[in-house]
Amino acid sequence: MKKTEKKKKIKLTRYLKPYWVFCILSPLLMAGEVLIDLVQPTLMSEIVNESISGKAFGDIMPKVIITGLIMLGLVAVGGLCGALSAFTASAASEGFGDDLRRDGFNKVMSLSLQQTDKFTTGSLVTRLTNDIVALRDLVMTVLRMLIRAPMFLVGGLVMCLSLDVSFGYVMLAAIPMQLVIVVIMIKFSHPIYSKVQKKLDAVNSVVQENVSGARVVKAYTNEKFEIGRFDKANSEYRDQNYFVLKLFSLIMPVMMIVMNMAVVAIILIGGYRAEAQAINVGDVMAAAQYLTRVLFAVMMVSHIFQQTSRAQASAGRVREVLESEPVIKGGDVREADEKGTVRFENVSFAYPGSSGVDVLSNISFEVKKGETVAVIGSTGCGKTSLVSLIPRFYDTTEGNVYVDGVNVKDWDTDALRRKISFVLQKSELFSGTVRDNITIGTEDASDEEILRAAEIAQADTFVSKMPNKYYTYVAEKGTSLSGGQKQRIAIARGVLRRPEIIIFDDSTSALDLSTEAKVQQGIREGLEGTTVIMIAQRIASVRNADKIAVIENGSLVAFDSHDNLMESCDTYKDIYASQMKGGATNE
């Protein structure tokens, strides 16, 4: 029996290893700053004690000046240590965040479509931005405060008790009170931060949907409804965040009250002790400063715990992405004897999470090298699902798909997809030049090859008229181009790869029949020997194909040439009749 593979746990601390020198230097430099800071109250008490000692002004001034200069020198050294500590902590935290974000993005790129659909775009954006920023900030805080807070806490206690043991009673009362506040804060804040991040996911999802679907929103004058959706998501995020801020806005004043009460107690006790000449006035002032540092250290600890609570929620979300193993894993095959062949063998398919409802059922057919095969059928019958199985965007539920005689599950995924060009109906363009968009996946193509691909796709006719021709900038999502222009650039991108197999997923739907015919002729002449699989809605687009696969309700009802289908397939004849009525049979 095959053992269940244990899920790999990823420790985010490994991203600090390249910056271990900074991670060591930052706390050490901070320790230097803290040690100098702990010495300052003692030096100040010497000045005060000397000033009120009753000695002549001329006798005390040299010591006051020397002590003052020592304090200034120590402040300068401490400031330098603090600045260097901040620099090294920043270098480590920024490097940590950069590497983590890069690995997170690489992981997202490796996930299968069903996994990215499950996470949702908005959630992935939040995880790679806001969540990683929270982790980066925690690293910065820990490197600087993890040494600072304990040293102030322990050092301040020791220095304060060394002045007078009676000050310990104040410490025993104040420190536990602040620690109780910290515990309460941790208990309430940790679950809240997970909710805050989920609310932010919802905001990002609404924004992403509306930016990418802006034309649909405007075409249907649906702005008011979408604004309402955003307001709802944004208000829920605001309310959740507001609750956290209210919690901490109450905690910090309470901690400050405790600290100020403790300082008053120190002054009162110190006053009585000074009156009894058991302690110097300067020592009372030093004790108050040490107590302040101790209680500020506890507040620093509370701040660390606050950030830790938030970062724990973010760490779980980031780790969930990093630990996701791609559902679709490639095999070892990189070469095959056959070229350009496709075979479906008893293939059934259901989308993950669709309760097992088959989109395709028991489909079998074969495409030979250099053939042009068209896929036709009613909307929603499974055409796109069928061709998506060839480059293995999804895996079959039952049966197998073979490319070049090899099961697609045995192919190395990159090697398989390099054999195939997939031209989508919705032409995805990226911000950059026309040339950049055509050469995606073929960046080393020469200008002549790009021009030839554009000519085959009938894109050169409009690109050559642009101000900077192939170096003309294309706006995000290709909003500066028409639907037909975007489709032709996408076709040129597919042609440029000179693949063994090229798949057109209804990717000429925005072209008129004349332009489409020129594109098909260009592909036949320019990509001789390439296997073409095309999805189309128009009979005029597919009638010249070598074979036509007729899909109805997820099943293959016929697979033959146009002439034979006109004699034997009622479904095909119905499609033909519905499109060609009115005598337009020669369209």
Given for the second form:
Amino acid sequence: MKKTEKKKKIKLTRYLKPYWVFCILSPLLMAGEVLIDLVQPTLMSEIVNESISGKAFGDIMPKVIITGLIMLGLVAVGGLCGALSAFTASAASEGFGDDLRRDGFNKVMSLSLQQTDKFTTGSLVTRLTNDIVALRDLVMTVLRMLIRAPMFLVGGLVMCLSLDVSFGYVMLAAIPMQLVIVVIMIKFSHPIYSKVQKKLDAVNSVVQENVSGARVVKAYTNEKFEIGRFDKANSEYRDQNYFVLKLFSLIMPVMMIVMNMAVVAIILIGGYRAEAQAINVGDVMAAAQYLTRVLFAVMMVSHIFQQTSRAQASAGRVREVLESEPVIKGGDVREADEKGTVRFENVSFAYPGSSGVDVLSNISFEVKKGETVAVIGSTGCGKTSLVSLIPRFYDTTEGNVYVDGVNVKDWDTDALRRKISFVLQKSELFSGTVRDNITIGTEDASDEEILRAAEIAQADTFVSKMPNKYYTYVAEKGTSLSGGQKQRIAIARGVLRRPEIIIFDDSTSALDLSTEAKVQQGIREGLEGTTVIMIAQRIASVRNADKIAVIENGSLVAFDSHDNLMESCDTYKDIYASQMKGGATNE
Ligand code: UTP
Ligand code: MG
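Any chance you could show the form predicted in complex with ligand UTP after that form predicted alone?
And the full complex, kicking off with our chain again.
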């Protein structure tokens, strides 16, 4: 619908704005350091010229000492400028990186599920860490080198030529040579960098998948295969990186050779000129020093280009994240007259990015405030997809979903989601205490409220036996708990919010029937007036619901009470019969 919307372009340089003072100070201080550095060889040459002037020792010493002291003083001031320039540059670049990372993370949090899926977790991790580091490094380099390089280049050239114009020939030969090398390097390295980052994405993806899926890998003793997969990604990354590094390790010595040859040439020419009394020996030494500064400047330029091309690849990847607009954007409704109602109107749905096959087709039903509605149907029939449309995790392809009488597309997404507790099919726990896990989204809850929620969810029975009770630490993803314990903590989390609507997606599947019955009773008594939508596989779990939605292949085949369905709905009767035979239903 809004696909034609223009993409917002984001300039990463705007992240430097808050640090503009540092961005100006750092190059200025650097300029101070460079100026002082450019004076040094001249002062040095004065000392040398004075020493070999043939004057008496006593006559030379005062001048040598004074010049030496001036040099020392200047070095101290230059060093101070250099240090301050480094401080200010770090402050700017670190601040830049920090802000960028924070915005990147906030953006990732705001994206819709389909978008984060598309980026892949591994790639998002690389983009928010490694890529931003490359950008931060570039800021640092630019602040420190951008003024240093041209000043050395121009200053060195002017000083050197002012000593003797014939040194210009050496410059004329050496500088273009260095430049050609720089151009070659940029040409080869630039296209590689974006490939290097992509390979790093792959490495991160494998690591990430395997760490979070470590149990599966071990259960199927699949370590060898996974290590192989990692090795492949890792060696591809290494090879790409290696190529760039080889290129640079070749180029550096070549540049040094050019530089040394140029110094030799200066000394040769200077030697002849000194013999002809056209120049002092000290000045030849100074000229050689100026030349090395000029050629170093060219190397610095190459360094800047190298970092720029690396950062360009990274900038593109970071901008891609920052520029993605959440596909699901909320409206501005924050309040409604109705409370706790849900209505599906001719809803069809296909997953974005899938081949367009409808997972749900033409579904209509209505849930009144305070009702308990169950959803039943065989695995893969579309139950999770159906309830995911209520908090608008995805948008319908046709038809509309209404919560409290307002189209979910018109609701402010936060306001909508605050009304709803969604207890997911797979309980997601985070590292932290049991209390932390229960209070996600309701951080200001009192101990009393937490205890009450845990009692309703039948979680208190086991939490109170834990060593530190609600302050017991739960390992990442809740690995230190049983499946049923995790489910009960997740239910307590949903209950604590006291939502208008609570959705259980097969959230009691790991509980035995008597515990499940206690949870259901607790919810009926403890959350009076709350609308309950409950997905379940077992008839026993749903038979007390006010209405049961029977889903088959993405279609709603019946919507009625247990007793009525037992009379009129064949699909329901089949499910009932199959579970009776298996003895799954406790009458
Ligand atoms: P559901 O996830 O809605 O099925 O997927 P379900 O009824 O809840 O199944 P169980 O009981 O939890 O096992 C419905 C269909 O949607 C597709 C699946 O392939 C399935 O056929 N699907 C699901 C996607 O295409 N993408 C998804 O992200 C999830
Ligand atoms: Mg499901």
